[in-house]
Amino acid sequence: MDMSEDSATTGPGRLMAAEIAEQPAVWERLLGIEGRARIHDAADLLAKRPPRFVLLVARGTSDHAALYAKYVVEILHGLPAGLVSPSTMTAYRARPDLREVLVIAVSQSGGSPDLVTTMEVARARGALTLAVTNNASSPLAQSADVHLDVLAGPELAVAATKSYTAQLLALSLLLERLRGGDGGAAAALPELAVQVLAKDDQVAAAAQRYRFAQRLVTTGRGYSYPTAREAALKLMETSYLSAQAFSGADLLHGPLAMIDPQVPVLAVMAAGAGGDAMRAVVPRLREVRADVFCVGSAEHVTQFQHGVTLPDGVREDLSPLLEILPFQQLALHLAVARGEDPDAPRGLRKVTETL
């Protein structure tokens, strides 16, 4: 790595590095007695009004956690789910009939006015509302029928890392509880995260490889598609390069034409149906001689020259918690290699107040 131990603790990116490293401990809190009690309490309240439809609303990084929850709801609960466009209720003042609908808002800060307004309208129009935040005293938490604290603790770097994976885990545990599960499959995640984070040197080497890239593409399918989107956002907001995320299916429907050896492709191919669905993308990437960095199962990663292998035996719906870790590290190392400070990206603030 370019960063010495001193610079890692005092130089650019030190906050982001610390918060990336803190994630196993955050997950332990959610999996511990207090975290599980909060999740069980929230699930018990939601179970009193079973929905016929689930809507999710979020912005930025939290939008990718909401997208992940959409996959969980549709695949594991068998319920239709959708993502809300807040402007329909704020700018356009739409007032849809939301009876028998569960509306879930996801936000690190809980301070975005458009999300608060959306929740207030949803509640007034008959929805059961749940806020998932990292701030129990936030306006969003106060506006909902039920609040779930992700217990990530203060997040000081502008780029969200630990709050994102805490959202994923909290949503996963809550939704599993609602279908009668005990969350036991998640118990091994903190130790597995330590193993993935220990591959930091591999990621730092990749950052040097892509140091001068001006644009890149991220791709994945199924549960891994939110990971691809979050990876692209992290790279854009920390390294100021153009990063576009596509599902593997959409990549083949046109965007593949822009791929060449100068446009790196970051592929997420975990074990399971999503990774298997990406198989059709691999020969097409080879045809255009794409430079691919893959995060996923050994079976998939070994198809490429560069990548990080994830631990075996992780249930596919839990894999996104581990998948994103190397991409967070890549965003950190790439930003520092390019002379930037990912703790305080130019022009960005921790809380963005959209209306």
Contents of the next structure:
There are 2 protein chains.
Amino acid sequence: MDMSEDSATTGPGRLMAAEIAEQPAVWERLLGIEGRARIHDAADLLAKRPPRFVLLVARGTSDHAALYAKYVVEILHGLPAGLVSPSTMTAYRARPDLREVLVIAVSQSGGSPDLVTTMEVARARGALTLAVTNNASSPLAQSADVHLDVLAGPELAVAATKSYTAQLLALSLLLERLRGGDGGAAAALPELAVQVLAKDDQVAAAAQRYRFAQRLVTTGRGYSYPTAREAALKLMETSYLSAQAFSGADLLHGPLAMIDPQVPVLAVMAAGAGGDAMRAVVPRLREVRADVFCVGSAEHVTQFQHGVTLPDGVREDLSPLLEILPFQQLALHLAVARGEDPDAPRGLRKVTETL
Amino acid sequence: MDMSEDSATTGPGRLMAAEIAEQPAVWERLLGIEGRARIHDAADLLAKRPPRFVLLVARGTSDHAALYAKYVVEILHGLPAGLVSPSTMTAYRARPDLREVLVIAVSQSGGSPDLVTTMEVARARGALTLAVTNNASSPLAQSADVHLDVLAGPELAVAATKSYTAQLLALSLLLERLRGGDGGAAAALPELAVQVLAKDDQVAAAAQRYRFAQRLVTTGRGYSYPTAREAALKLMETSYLSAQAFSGADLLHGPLAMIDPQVPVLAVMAAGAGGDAMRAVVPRLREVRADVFCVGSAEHVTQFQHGVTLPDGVREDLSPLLEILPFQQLALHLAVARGEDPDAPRGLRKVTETL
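Return the form predicted together with a further copy of the same chain of this protein as a structure block, the form predicted on its own having already been given.
All chains and molecules follow, beginning with the one already shown.
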């Protein structure tokens, strides 16, 4: 069943559909006067204590934004970076030496107690701390030296969409500012997002093919690997299938064994080094007769039977913002096609409190 | 079908079965005169340049040993640590500032070109480099400042088993030596492994229950999270089902939605802070009527219908060595029960070359 205009505003998944559609406007807010001022202020505070090492801490969807930032820090800042396992500082009470370390926590709600504890410990142990949240009055925002608001507005759907791309953009702009850039390359993104979102019918049709799939695999490399991870999580949250993400390289180290024509593969292959590094994976996927849906540049997408082509000319480190959009739509349409309401996933709550 | 004595020496999976059984002897070698000398030599070389940060790089099974080492470094050494995405230094040619950084590469074969490149870049950028491999003449071993041989002997089965626990033990002993410890707590492990491996019949019976499962979830926290990851990979490699690992905390941030009574959960809950932190997950699993198989301490295992109890009195950071054993057996028995040969998984090669 296609999502008609009508069901899009009243039926199952209407909150998620509205928030997916809202993304170009959210990005404009971040790129505009309000967002720019906040990003500049945060960058000025961070620039006073340049780090030697960057740690990121997050959970769920926000963890994929943190992973994206890790790639940016490693590649464009030339700094070693790591993702913190929060349990080390909470359950195990580790008190690491964090002098010259920037610790970045990413969270939509800013409400998860384990992240707050991690930030408190990090500050006490000498780190400079930055919280990136969608709620300036949240405990996490309050606990950090510096807070950056992603300005996504209230997010009502349980499956995070607009807050994810707002996190990506806020982190990208902040880090670019710290590198002395002007963020100009991102200015075209809202327009390009409108173009990508307009391919909704194509995605809705593709969703029908996965109506009875029980499990699938997502894959990408480099900047696109966080997209593969986030796509898998969206599909799990809304459509209750097993969706596993692998970097293209890791896929060849074992998990390839479980791919056959009954296990669809969703590949992310944008223009650039990450998509190019996926070329080695393509013949191996053919060998196992994998059914592949590709989101990426025309050059890559045309190699496969199914996919959505992204616009040309986007700087590779910005393409994750566009790449995820068709997967958000896919998660929505697939859930509805399977008779589920993605706005009310079973067993989930919007704010998850883990200790 | 049970693995009879006979099929264990001649039938499908005989290589994997032999290497699983060999583990106590491999550990004794590492704990004995030969292993101790190598560990002391490596520790002496590393102690000359104490790091401020530790980065780890690995793929596949070895990545889970690296993740284990990350927990040890963060918790017991109080140092920030991160897992490197190799693509940053290969595909994206990042050249990070790695002064005062210890970079540890973990690989059974030592043959993966991307790891060699990462080590070469790391050395050139000021890092102290350590390779932990099962092949002293491998390119990776040659590329590092310091090499530690895990002494597991030739590994013939495609699904790594003995090399994984040898990596865990070698890393554990090396790091303990760097902390000034004597490694004495590990001395009992080979005997305890014999006890755990003797529960093979129990695991073989359990494997029958998963004969027709298409997907499952593994979960654990802290030191046991790498075990959950490795258990999932073993099951994917040998039995071609979708097996997804989540930290107990991440499970509650989304993936819980896809668990129902048709998606078995394999939980790792050893004695200690990691197992205790899983307590919050148990009632949520009950709510969704999950079918749980638990490997861990008696206290935790008795909460569920199915499981394998581990011996008491093991220091928590050493328990991953024992935790993985029943899952290796489960992967073997399940593959055989499904009519597969775990020694010849489709689509896989023993040495995976990724760039």
